[in-house]
Amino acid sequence: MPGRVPHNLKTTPFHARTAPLIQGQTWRRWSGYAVASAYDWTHDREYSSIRNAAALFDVSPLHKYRITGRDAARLLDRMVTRNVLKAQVGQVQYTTWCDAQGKVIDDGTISRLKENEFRLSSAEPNFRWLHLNAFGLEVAIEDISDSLGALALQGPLSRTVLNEAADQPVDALKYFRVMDNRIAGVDIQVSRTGYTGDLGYELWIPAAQALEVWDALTAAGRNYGLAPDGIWALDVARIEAGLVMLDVDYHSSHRAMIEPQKSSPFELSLDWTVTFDKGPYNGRKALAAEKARGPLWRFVGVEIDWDSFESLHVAHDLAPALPSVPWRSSIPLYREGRQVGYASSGCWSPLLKKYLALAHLQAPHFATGTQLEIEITVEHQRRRAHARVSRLPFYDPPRKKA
């Protein structure tokens, strides 16, 4: 049945506009809701909607958190690793948080939506560990994940759909930077962020008035190529923007099995989320240490040498086998015939015409312009095909922060 869903699975605030699109039910998993892999039977158009016109994502399994009180900063500064006090009104702020050790538990967004309130969004739940890091603080923490709806909107014509069908304008929203704004009578906040590497803007909706504003975008956008996306496309675009994962790229330090599993954010290429010009915070002494030592891993880029993927096939009397959708998997890499990394997620980049992978690569191995060799099945038979590493992101689109 059209719109039918896995068993004890939650739907989310879209549900009634978005099951009926999915034309080969291609339901997944999401932090325990349905969501939709592709809409269409392949994700060929879903991702040419993210490069050429105006893609829209239901990201609502987000969880979603609300902060107030006269410490609400002071708690979210102990525990991430970005400078939140020195945050503006309006600003968002990307960060990891790590536990004692300088290992990633999680990686997310914070909008502070006024002096004394934020939203923390998250690929995990994180309500325990909020409350954790609360001890001695004045500060109220709320689970806002299932009344507020998420829709992603993504794309080189995403403002224009946006200017059509909110009440204000968001040509001056400047690149992660949030603003109240109003779409068909409903009270809604616009960031101008994104999983695309794309322009875009996220809109976070009341749940209950979730229907108004999908039914008021999907019109606007209705001369402009909006099309509802799905994960697939999604993961190429992360992929093109060398966008990090949880469960796929990185594992949580709170759920990793043993130690090599964690990663901290100088391993994961996340330097820059991470800041000592303020007081203590969780990790801050490991990864002091991390940063005057080096990291022994790296996080990077790794582009795949098309002839030799190739006439590896070719020797087979076949032509080359491209992965269908992204893959999320590990992969080895070797260098010099021995194993000095792994690949964990890849895709044919239909806009670039290049078969990408993000990896993982142990020191001194992770240097742009490094040769290695990346090993694929061709009939039943394990080769390696040439690959070089590759400074991320892959593809880095002006109009993003214009």
Partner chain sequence: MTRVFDSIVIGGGVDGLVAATVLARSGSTVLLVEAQPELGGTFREIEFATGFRAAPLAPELGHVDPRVLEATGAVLPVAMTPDPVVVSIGQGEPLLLRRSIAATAAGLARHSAKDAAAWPAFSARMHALAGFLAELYRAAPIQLEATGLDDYLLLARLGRKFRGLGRSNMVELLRALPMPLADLLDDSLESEPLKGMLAAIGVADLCQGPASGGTAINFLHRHVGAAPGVFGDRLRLQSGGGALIKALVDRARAAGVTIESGATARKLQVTDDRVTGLQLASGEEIRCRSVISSLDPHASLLELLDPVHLDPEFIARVRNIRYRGVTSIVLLALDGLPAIRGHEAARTGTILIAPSMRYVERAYDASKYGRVSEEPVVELRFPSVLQSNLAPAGRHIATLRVQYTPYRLREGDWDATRDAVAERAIAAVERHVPGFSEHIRHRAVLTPPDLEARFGLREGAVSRGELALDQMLFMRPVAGASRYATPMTGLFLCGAGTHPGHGMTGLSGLHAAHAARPR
The other form holds:
Amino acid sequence: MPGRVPHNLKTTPFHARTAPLIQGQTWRRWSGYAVASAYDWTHDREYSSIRNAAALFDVSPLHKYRITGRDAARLLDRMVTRNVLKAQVGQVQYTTWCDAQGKVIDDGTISRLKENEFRLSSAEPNFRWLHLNAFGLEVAIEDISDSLGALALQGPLSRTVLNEAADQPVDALKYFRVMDNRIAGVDIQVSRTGYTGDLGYELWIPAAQALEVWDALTAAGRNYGLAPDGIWALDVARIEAGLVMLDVDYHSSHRAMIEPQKSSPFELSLDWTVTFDKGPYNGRKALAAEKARGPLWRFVGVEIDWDSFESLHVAHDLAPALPSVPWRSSIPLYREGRQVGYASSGCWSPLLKKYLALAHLQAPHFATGTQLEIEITVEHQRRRAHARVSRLPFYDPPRKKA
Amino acid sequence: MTRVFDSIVIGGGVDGLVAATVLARSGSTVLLVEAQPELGGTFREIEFATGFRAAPLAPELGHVDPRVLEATGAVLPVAMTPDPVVVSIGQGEPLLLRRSIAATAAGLARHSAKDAAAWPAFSARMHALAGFLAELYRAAPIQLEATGLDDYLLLARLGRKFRGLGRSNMVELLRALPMPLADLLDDSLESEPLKGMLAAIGVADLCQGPASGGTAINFLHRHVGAAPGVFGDRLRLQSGGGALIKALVDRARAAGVTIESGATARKLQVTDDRVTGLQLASGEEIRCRSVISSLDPHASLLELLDPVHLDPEFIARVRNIRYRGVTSIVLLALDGLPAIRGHEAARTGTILIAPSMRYVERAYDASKYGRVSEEPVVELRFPSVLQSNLAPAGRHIATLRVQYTPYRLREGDWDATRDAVAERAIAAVERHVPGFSEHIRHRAVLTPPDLEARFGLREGAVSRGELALDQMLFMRPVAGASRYATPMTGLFLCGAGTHPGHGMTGLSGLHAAHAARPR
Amino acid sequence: MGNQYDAIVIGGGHNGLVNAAYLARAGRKVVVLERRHLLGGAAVSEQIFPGYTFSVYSYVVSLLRPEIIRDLELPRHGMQILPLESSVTPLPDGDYFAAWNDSDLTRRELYRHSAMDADAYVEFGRLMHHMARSVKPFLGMIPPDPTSLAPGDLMGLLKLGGHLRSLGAERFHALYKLMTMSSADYLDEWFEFGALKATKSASGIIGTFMGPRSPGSAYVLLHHYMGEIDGAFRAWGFCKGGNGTISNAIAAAARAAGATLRTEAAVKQVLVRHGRTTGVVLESGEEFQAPIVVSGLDARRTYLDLVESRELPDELLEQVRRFRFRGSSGKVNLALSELPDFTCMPGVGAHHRGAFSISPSVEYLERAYDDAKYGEFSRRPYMDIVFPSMIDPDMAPPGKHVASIFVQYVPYQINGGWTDAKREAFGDAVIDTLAEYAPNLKSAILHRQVLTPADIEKTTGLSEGNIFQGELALQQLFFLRPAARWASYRTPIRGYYQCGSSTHPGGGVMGAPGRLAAQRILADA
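Show the same protein again, this time as the form predicted in complex with the partner chain rather than the form predicted alone.
Zooming out: every chain and molecule, the one shown earlier first.
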């Protein structure tokens, strides 16, 4: 028990394989783990593997909880905004969960592994919140974040790679379903889920045998352009897919310092995750009231008008300068000179050839097609480029669900 | 055929009876259900040995605000006023707390001339401060977010009352609220027997010693409704607490309340986020528009109600309520009355063993570590001296209130400790009343777990939620439910666990009925 | 008339110096009269043993008001605050609990002990942040008297009422709980890991005569978070050169503004004529004249020692007499040949640049209190230990070290009275307890200085050795500090003011009373 002073962040179960690959030493923090921003010096190749071949992400820093017991479904159902009681075994649900005021605490996926066994994955720690919700219920909650590694295998060839590596074919695995499988003799679970908006899978792997699975996957992927991918490439893909990110696009209501920093599922445009066709759950009353009233904010896509963007640069005799990596900061958005919202993340989409942003807009300025201006800095001067509210996702290939 | 009432009141103690009566008198149809075969709650008498009865938790009936009587139409049965009120023994000459301030002061002179001189001013000041608390208790607690006209009127009334204290007492009140009782007493008094007596009275049923902050308020709380200079005794009835219950039951029946004893509430029925009925242990489901529960807040909110209806943060608040019962009651059947060194009159009042503040503090220390006090604070009474029907002719009963005996023991269990509590308490009495134990023919011990099992007191806490500054007023039982309404529409709370708390007999029932009355 | 001034400040402690600096900056001719041979009061650095410099009494800094640092340009006058990087609580079973200056590392460490607490810690920190912000306006204002109908007081109360309402119900209730609960109960609502609760609640008992289970001990938890919201420095810091450097920097600022600073000038009495002060007379007989006299001493000395009681109303005298001091903490300062090697974290490392807290459980603290409650020093005391030489190498000769050990409880009123033998027995109890966690300690000690509350009183003049010039208990705060009606830095004697930690907002090396008193004096002029 006596220990050394811990000077380093935690490392994931795949660290022994990923560490030697990071050429630029672009380490970053993710939930207390050290992970790669990119393996190459830039993320270009990694991004194209997502949309063109297959990409392998180490997503082990996700928080993972195993919930079992007679009331396991009731616990999750009273906590989240979707109807968990209706989920079938083998089904995965993406959902938000809220506080009593209907403000989002976190979002994540719930996998019904057995009748009375669920796995919740989330961005923030939720151990205490699960326990607070479990009062009076017969459940066991286990934090399996450290014992369970996770890989995301994403891209048009991900199914091919997985079929090559896994004992059971995954062809029949439908979108947002989970199955047991085996790779390199290791019992794992495969879910048809991801954070790229493309065809893809997430693999749930015992930490102790993580490397065997990694090796088998990378071997199987050799002929299919499989590339290990870092956070930058992931960020581009998830912005194209219009997927919201905690701590970037919104703050957990448990972490927000002031009320305006909190968001409801409606304000995040996640209406489809909120159902009233179920029993009592946290925030239900507030959400029903908000639904009746209509949300004050919406989370939308914004396309920056290229001509306008270019002309602001040309005025300084410059070529348009695009951000080299996706950005995560707050950029004001205006309509007819008045600020009506802010963008919270953005990037250049190499696929769509568009400069994209994800943004929060106040009512009534969030209708698709609304003309906006976005603040950009050109040669140390703040300017406003034309932009337009766009439907999300920006990119949605049929193969995602096919 | 499903029965339907406007309101169902759970619990047939004083607060439940008052709430039911007030609601019925305002025109509602009311059902009152009591789990025990008898009504009375903590005022209930039990037979602890053949022919020997006692009301273990009701040596005195607290403060009955005139409004309670007015609202129910009840008439207070004949009261009695033992004098001396308290006789403190254990160090030197017994110390007598008399009804008259002058008489107490005269007796004090033998202990301390300074205290004898200080007593009248001390008594007057404590009375003034407790008087302000009484004013606070006369209505539902004021809230920070108060906005209504009623709220402002209440605020104005309290402001006037506060100003009425005069500058010096205003300061004293604000100063006393967070203070250790020991400091409050040290400020005015010097004699250890006197301070020990007042300290024991002030920390009664509290899992704190007099040196702990926030104990002065408990002392003042227990003085609300008492005459100046009288501590540890407010209302005692010639025929015991049962007489008050009987008077209230009569008024409830007269008002049309349906009373059912032996009926245990099991589960609240909820439809569309509001209470629509109550299921009994018998399986019967009764429909209603509101339920007023006088059970403790934990039972009312977290056991009767399916927790999925409540915000987890709110549940956490309810779970954080501190109960921490520390009191045990020893009931003794006596073959006669022991002699008390020339103070036979003491046998009508309370005999207290708490000879110094340090004694009380040391007794408390044990409970911090989950142990029973080696030398406990003991209150001894002989209720049968005045209420002869409690024992067969010629026989008597004695009740010993013993503190500190924590609900949770660090080592061993209560079955193995129960006798030790009785023996230590009896030994403490025997030391100062020689020959006392020879009269004992039978004994029964009610430890905190016993009080929980027999009287439904969570953790054996008579207070139904420790009376501390953070669990009083707008924080009682928890923030967000202090005005009797709860986050569950149609569920209301009353009882000692709600404002104004233990000893303010019937007031919470009255306030809750007002909150629950259909508008 | 060489001794004619606009204002005389009695006592060269940090508050007196702050007060003098502000008055001098406003153009007043000010003299500070300090009894000792050096300035600083309880914030002094001294070479107790040749080559070894100690912050003899107060030893860390967190609460020094950032506006004072900026106004008086203290960094320009030599003050430099260095961060204390961590806090380690060694545990009896050989393990430890540590809080690092990195939230990921701290979470990882906490998670090792309790997954629930690791989650709760972040939310707790957020709440404390809010609470610290909620009380900040109280700290920065001259307290209004709620029993008064004077327009100024009513306005102040209205302002406070408005502030409380603006918090909203949720934060108001949280603040109310924090102000009224015991730290043990408060932390029980949040955490389950004993050493975490103990280490946090220890900050709630410092300088008080209460145990962690006594209601009223919770709100001091806030102090730990106060520094952060001001953006001045994170949590606790250490002043380069010891806390005397802070005093010297303030003194330099005062001097630069024209103030005269006199040491070895013990004031015997404040001169009063017709209810108005005219100056002071020293023990030496020397007289100083000024229409303004400001006492930086504690309330007992300010009212009972320096002026004739007939000059004061009985009602005030009674309040001052019952103002409670009850010093409960002591200091052990060590010169060391090597650093203590803690069994729980072997070797010399980053952890020696932070604090060590001997607070393994709430029950441990409560038992330590029990000893003191009955008039003995804690046989196994709570300790807060830092090694200043690890942060500032100038504090000890190369390769050698100094340790500063804050100890509680050690009562001023000890059974039988303090003797040299008892002081050493107390020192032994401290060393014996610490050596259980760091066995090489005893052989590493070159010199030791043991200070009981009685010693602190004797040297610094702090009544009963209370480090806050009076207990920081709710009934002695705000408009009651030190006495109702006289919490606005004025006294009943015209021209006589108070500016020590006995006044709002109280103790710690904060400087706020000195500054607020100066504001009052300048506004009254």
